[in-house]
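Have a look below at one chain only, the form predicted on its own, in structure tokens format.
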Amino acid sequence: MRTAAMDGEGLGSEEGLRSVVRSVWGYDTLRPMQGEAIRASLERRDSLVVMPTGGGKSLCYQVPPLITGKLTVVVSPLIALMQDQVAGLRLSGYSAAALHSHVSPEEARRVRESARDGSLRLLLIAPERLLLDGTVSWMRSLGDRLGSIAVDEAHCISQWGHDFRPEYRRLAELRAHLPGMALHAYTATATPRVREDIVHQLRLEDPLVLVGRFDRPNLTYRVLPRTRVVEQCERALSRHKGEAAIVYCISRRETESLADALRARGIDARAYHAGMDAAARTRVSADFKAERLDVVCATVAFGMGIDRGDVRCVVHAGMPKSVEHYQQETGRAGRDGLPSECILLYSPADSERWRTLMERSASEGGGGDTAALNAQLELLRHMRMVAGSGRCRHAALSEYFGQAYEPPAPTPAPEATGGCGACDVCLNELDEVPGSAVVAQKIISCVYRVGQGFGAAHVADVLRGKATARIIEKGHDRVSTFGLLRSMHRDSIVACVHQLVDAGALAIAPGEFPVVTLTGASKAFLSGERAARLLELPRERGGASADGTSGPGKRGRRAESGVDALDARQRELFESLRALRREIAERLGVPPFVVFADTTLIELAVSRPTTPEAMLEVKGVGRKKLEQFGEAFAGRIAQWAGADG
């Protein structure tokens, strides 16, 4: 495949880069930092590129081979992601291939031949396969036909990262096997500490370090006390009918029970976890990518290999074990840049569940790697702090990754109090409990009166004056705090208990049945030396539901873009184009999003080009895709234009 940049417009010139991107991917401009990252590759300079999910990392290593005419080898840990990336590139007329365990010996031979004859531009390969003696010697034999090596998901090399993989540590051996070869590391989630570790572990030499904005302004974040999980999930998903959604659970059992409960309520949801047989997992994954299934209840095992760009909702039914996991998993929403919603149903008890799982795993592994366990526990502590914060969610996430938060223009929505305009705090969805300080004192006192041996729900029932059989049996109907908060809803009291845990006024004792206990700071809150700010569950107002899973404007101030901004007729055309995309994808055996992204379909529905050539003005329509799909899409649009008279 030849490009304008290869035909004399200047190696790596601005116009040369734009020409390649326009011809292959159908975009006129590069995103921030993409040009710098591409030039680092062209100049054979080591680099570390940190961009948020959906920020365009892959383009940074896909463009250089088209300019240099040399092969780039990309280390990628996930087969599903390799397959989708190769399928998408080939549809764009790009010569790409992958080597992994599902590739037959015959196909692997053809891939090696195309690399040797110079026709292959991009090769994706798993880290364990890359380091086999035969693979390394074959790569050495390519000589100057091999241009560079890119390491995707580079955070996997650091034990301070959220997804440490021991096989990534061996990638540094490439320095000895391929001296002088440029290495480029890419990741979406890396704190300053992890970035330093990546540079050290990969032995990057004087690397260009590019760190993008971690904030995802198109996402609206909500962190809500977990009360009635099934109902909370149902409400969230009902706002995204016909749109893709992922519900993350901590345990395998929870994925199955939640999927069953949602199906019973009319939502077609299926479970996905590592304990399922491979065929069942493949079916769920394939159906989700093909848009035959929109809702998946999953453990963290699902998602990294899923590149579906139109996920509009991510719900965490339990707290993730690190901020990096949370950032990565919520980052699967709105990869195409369109407005999407992220909801975390939170309980401090999740922290103790994760601690128990981590310690058990360390013990079963011999218990020798204390440093790794401590690193995991430190990440868990940070996640709990972020989840329990009453601050702007966008600001809290940005600052965790070492960046000051910069609210985007324009001015936030009218219902927002300021800040991001796209989280429950800044959208003013959370009110302070009247008399927070006194309510906190009554709760802390009740925990003391019942002997620090009961859970949050029991404490709430005592405070509400519920004479249950258990309360009477324990004599808790006779304690001085019995009935002190009769007017408060049970769920609201439980939520306040959790917030006091996050404030350090109370603690959750570890165990299968977590109980609420006092802390060293409890006395300061009781005496009034310290005051607690407790937030109420969202009320039924302005579109917000009593369980807090809804909110003003559904997606904050960004609801006026994307599909939500289409009028009725445009929306009908958009859905018709989606159906056409599915038909084409099924015929080709590829996921629909590799044909065209939703952003492209939206622009087609608005501009309505009725000839293939006119479609070239639409972002995401490159020359090769125009040749393959232009007639079909322009024809469908022409039908609608005719129907409009």
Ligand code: ADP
The other form holds:
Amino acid sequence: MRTAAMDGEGLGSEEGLRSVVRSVWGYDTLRPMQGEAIRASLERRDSLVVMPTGGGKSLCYQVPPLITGKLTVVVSPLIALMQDQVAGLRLSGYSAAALHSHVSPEEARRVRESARDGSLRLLLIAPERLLLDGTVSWMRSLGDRLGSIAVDEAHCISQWGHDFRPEYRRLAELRAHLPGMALHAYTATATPRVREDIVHQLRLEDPLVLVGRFDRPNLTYRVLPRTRVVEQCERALSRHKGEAAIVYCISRRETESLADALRARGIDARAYHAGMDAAARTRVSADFKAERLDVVCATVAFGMGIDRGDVRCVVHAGMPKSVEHYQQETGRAGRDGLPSECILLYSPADSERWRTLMERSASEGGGGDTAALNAQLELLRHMRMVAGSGRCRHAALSEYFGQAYEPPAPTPAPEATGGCGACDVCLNELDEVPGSAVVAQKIISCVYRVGQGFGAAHVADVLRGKATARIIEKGHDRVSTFGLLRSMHRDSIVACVHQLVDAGALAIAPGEFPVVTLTGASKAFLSGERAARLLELPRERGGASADGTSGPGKRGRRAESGVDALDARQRELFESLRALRREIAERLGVPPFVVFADTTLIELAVSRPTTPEAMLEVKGVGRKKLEQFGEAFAGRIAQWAGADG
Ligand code: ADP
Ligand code: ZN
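Given the form predicted on its own, state the structure of the form predicted together with ligand ADP.
In what comes next, the whole complex appears, and the chain from above leads the way.
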């Protein structure tokens, strides 16, 4: 393919860059950090680029080869993602290939040939493959046809990260084998320790370090006390009918029981976990990718290879074990930048469960590695703090990643309440429990009265004055706190217990049946020296209401953009274009999102271009894609406009 360099433009001139990005990807502009990262690569300066999921890291290493006319080798850990990326680039007329264990020797030979004859621009390669004997010396033999090496998901090299992969460690050898070669590392993990470790392990020399903003303004975060997990998931999913959603569960068994329960309620959900046989797993992820399936109940095993950009809802049915995991998993929502919702159904018991699992696996591993165990427990503690706080979720997450949070400029909206405008706290969805300091005291003394030997639900029943068989058997109908909170709902009391645990006023003892106990601080709350501010369970928000509109607060006040902003006719056209995209993708054997992103379909549905020139104006429509798909989409739009009258 022709490159800007061949076109005689200055290497990486502003105009040269822009025209490449416009004609291949159909984007008008580079995001600020992308420009800097690309320039570092063109200047052959080592770099470490830290950008959140969806920030646009891939463009940073995809653009330079088109400018220099040289090959970039990208180390990438996930075969599924490599395949999608290659398919998407090829649709844009970009010469890309992958080398991994599923590539036949014949195909591998062709790929190597295209690198040698200078026609290949991007080669994705798995780390274990890269370090096979021969690969590096083959790379060396390419001489200056090889321009640079990019390491994607670079945090995998660090044991301080959340996804350490031993095969990444050997990437340190690259520097020795290919002296003088520019190395560029990319990651979404921002903790300073991991960052330093990447620089050190990869032997980056005077790297340009670029750290993007971690906030994801298009995501609305909500943390709900987990009470009835199936109903809560159902309610969340019903706000996203016909849209992609992932429900993350802690255990394999939960993915299956939750998917079954949701199916029984008419939601077509499937389970996905690493214990399923490979064929069943492939089927689920292929169906999800091809948009034949919208809801997946999964363990963390799902998602690493999923690149569907239009996930509109991520529910955590249990708390993840680190903020990094939470950020990465919620990061799978709204990668296309459109408004999306993230719900964490939280119980402090999750934290105890993780602790037990971590301690068990540490002791099974010989029990020697206390440093690693402590590192894990520390990550867990931070997650719990973020989940249990009554602070703005965007602020809490940004600050965890070391960035002060700046809310976006306020938009005039009736429900605007200041703050981020996109989390349950700032949207004022949480009310304070009336007389919460006194409620806290009643709960704490009840925990004491029942002898610190029971779970939150039992404590709640005692406070509500329920004479259950178990309460009578234990004589808890005769304790002084029996019936002190008769007017409160059981779920609300349980939620208050959880918040008191977060505030340090109570604790949950680990074990199979979590037991609520007092802490050193309980007394201060009882005496009124410290006061708890307890938040009410969020008012039950329904799903779609009878008139088909969604309930309030669906996605916070950012809902002006995205599918929600379409009127009924535009929405109809959007759905029709989506169906067309699915047909085309199926015919080509690629996932729909590599044909066009949702953002592109939305723009098409709004501006309804019917000529090729007008279509090129739409973000995400590059020349090659216009050539291949322009007619079909313009035809569909024209047909629809005709029917419109
Ligand atoms: P990451 O790898 O950082 O998670 P991606 O490279 O997958 O992010 O990009 C996320 C999304 O942003 C993709 O849908 C991509 O098409 C889009 N994108 C990237 N750069 C731009 C840009 N300059 N203009 C518009 N969209 C962009
Ligand atoms: Zn907020």
